[in-house]
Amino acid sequence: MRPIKDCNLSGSKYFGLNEGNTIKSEALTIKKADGVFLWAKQGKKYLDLFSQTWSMPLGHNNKKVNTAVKKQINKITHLRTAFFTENKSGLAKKLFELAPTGLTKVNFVLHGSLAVEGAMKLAINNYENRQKILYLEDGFHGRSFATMGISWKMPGCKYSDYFSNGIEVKKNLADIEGKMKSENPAAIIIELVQGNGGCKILGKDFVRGIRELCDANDVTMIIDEVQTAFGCIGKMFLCENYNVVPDILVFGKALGGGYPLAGALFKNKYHLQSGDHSFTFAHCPISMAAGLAYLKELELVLKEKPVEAISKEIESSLLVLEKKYKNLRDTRCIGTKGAIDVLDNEGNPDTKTADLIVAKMLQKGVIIANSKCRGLGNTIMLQSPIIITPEQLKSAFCTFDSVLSKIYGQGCKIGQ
């Protein structure tokens, strides 16, 4: 066996990737996390204003989620998904509490492309010969081969050949319902902020419009609210803003509070056969636990400290930056979610700009992320943890200003 001489594994040369794409950066060894910091291997300490990709609401290392993730360490590690606990069956109980009306069901898997891929197989459970899946462009949904498959499409992909059922629709009725009566449909899924399509958000009458369109003709609408439930809109589940309850709605990332844990509600006339959709550790117990957890500690922090002020402070600091850079443009807000566009001279996407913008971000301890990977997006994006403070969400737009007046050359700063 030939042995390794580097002992510093934490770059691509082992890894075949830097999955830190979107931060165009070299791969971090972080040795402690905790609230709304990382510290890396050298000392260096880290803002981060991206919750790891939309999961951590909350922050890093919540006590009360690690408290109860200790006690179930020390009962149980693993079952297989036959068997049930405590803390399965009462998150279940949970969700179903808090889920909008009409949600009766639920499963549980470990990550957001899988709970997507369920919400598939429920969809096509429903009917007779009808495998076809309406998805919006811009929409993302997962990067397993199903659903890459009904998500925008990376240039030059070559596993377009497993794409065949994924059909994509405009971003407006006409299209939808053309296409709902000509491909004849299981399901249509929709993000309600088109995350890493640019954090795009639809509009309230779009959404509803889908709904009619599917009540019409008898298509399941699969809301996918990976990015979007638990935490950072303030609330449970975004749709609730919408007045819109999806046939089945995905969910994922923030639930686990840190731990792997994603699913899907869904309404009772939808199932899945045994082995249709069942995996090893999809109901581990530690995520179980987690989950529960989490959701107990959310409520009583969105009590404490409404998102509302936070969401304000993000979406005034950006409309600063706008207003001061010409190269800044359509400023938009939700929750903790704040996003920009980087264009370039003539009003063009910059991606390269972008890229560079969070790459000396990075630099300065602060983690914010681009809306693509490969150079291929122009829109900054931002999600602060809700346990951030006004002081430190303030120190993050003095340092995201300071960097580009050093990119586009103006000398100013938040507030002046």
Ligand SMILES: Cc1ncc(COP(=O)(O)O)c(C=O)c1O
Second form
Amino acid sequence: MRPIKDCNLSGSKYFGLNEGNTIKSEALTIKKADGVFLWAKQGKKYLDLFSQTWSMPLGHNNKKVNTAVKKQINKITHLRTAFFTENKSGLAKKLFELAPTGLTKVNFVLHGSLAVEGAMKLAINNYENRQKILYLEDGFHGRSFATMGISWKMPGCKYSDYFSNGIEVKKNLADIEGKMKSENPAAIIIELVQGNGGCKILGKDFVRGIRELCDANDVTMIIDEVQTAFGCIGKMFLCENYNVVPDILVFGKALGGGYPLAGALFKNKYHLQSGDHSFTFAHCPISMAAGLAYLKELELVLKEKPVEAISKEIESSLLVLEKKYKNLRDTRCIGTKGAIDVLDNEGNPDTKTADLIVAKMLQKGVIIANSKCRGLGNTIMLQSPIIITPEQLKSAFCTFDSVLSKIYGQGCKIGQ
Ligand SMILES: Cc1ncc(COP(=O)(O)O)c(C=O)c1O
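Shown: the form predicted on its own; wanted: the form predicted together with the ligand:
Every chain and every other molecule in the complex is listed next, the one we just looked at coming first.
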């Protein structure tokens, strides 16, 4: 046995790699979280303006969610998927009440990637002999082998081609129609906001066009709402804004209220064989309790605190920055999600400076992120929790402005 003297294990020395962009500059050990804030071990306070990668619209340690979890822990913590609890049945019932019309079945797992794989299996199982899945350029659907095969490709990545039935399509209907006819796919999968790919918001006509092509060519439409369902858009599902109902809708991240929970809602005609997509901990009773409590709480919060005001504030603050700094372009905002592109003086994507901005913001106590990874993403992204106050938001943008002014050499105006 190798004795390890260091009792504060963190960072790449022990964990192989410091994951993700938000903590590129320093590996934080977090000792406490509450609402919109995290506290590091050394006592420094951070505003979590990326909601732990789009996952915490109600902020950290929501009391109702945690109370439900504690109650569940006192009863039972693990059951295999064949068994039910009141929370599991209650969560399914609540989801059917909230789901777009026609989505009458649900499958639960613990991770978005596995939920997407479940959707892929559902689609493939619906046809005699079709294995291919179309996915959009810039699309991102997870980091399992199969989902890497239907996501944007990291240059030189040894895993991304492992699932060879993923066929990329351009973001235009002619290309999609052509590939539907030539490739005979089981499904097409899309995000309505391509979050990881750079917060690219798909147009309504385009998405409705895909729906029509799916109907005309008997192809399953999968909408991946792992990032957009349950809160940050101010609605339960973003597809409601598009007036489009997919055949399979994938969810994840927010639903667990900080506990692992994901899955898919789907139409009656889709089914899996017993054992097709069953995992030891997939129906964790604790996650089920958390999910049900989260949805009840979300309904209340959205009534009291609609996201429009936050959305307007984020958009107008980003536009002020865009006007002030010529290297920032293309502000976009949807719900509590905001994004802006970082360009160099020649107008090319500037991922290095985007990385630097994220790192400097972190040093100043505000967590944001940039798109893609490994220096491939030049879009600065944020997603505020719904419970943020106007003052907290203003102060975060003032920090943003002061970071930019140091990098680009101008004075701080925002928030004064
Ligand atoms: C749109 C989308 N789908 C799927 C996933 C994968 O989810 P998970 O990381 O829980 O496996 C992500 C993760 O960021 C995502 O953004």
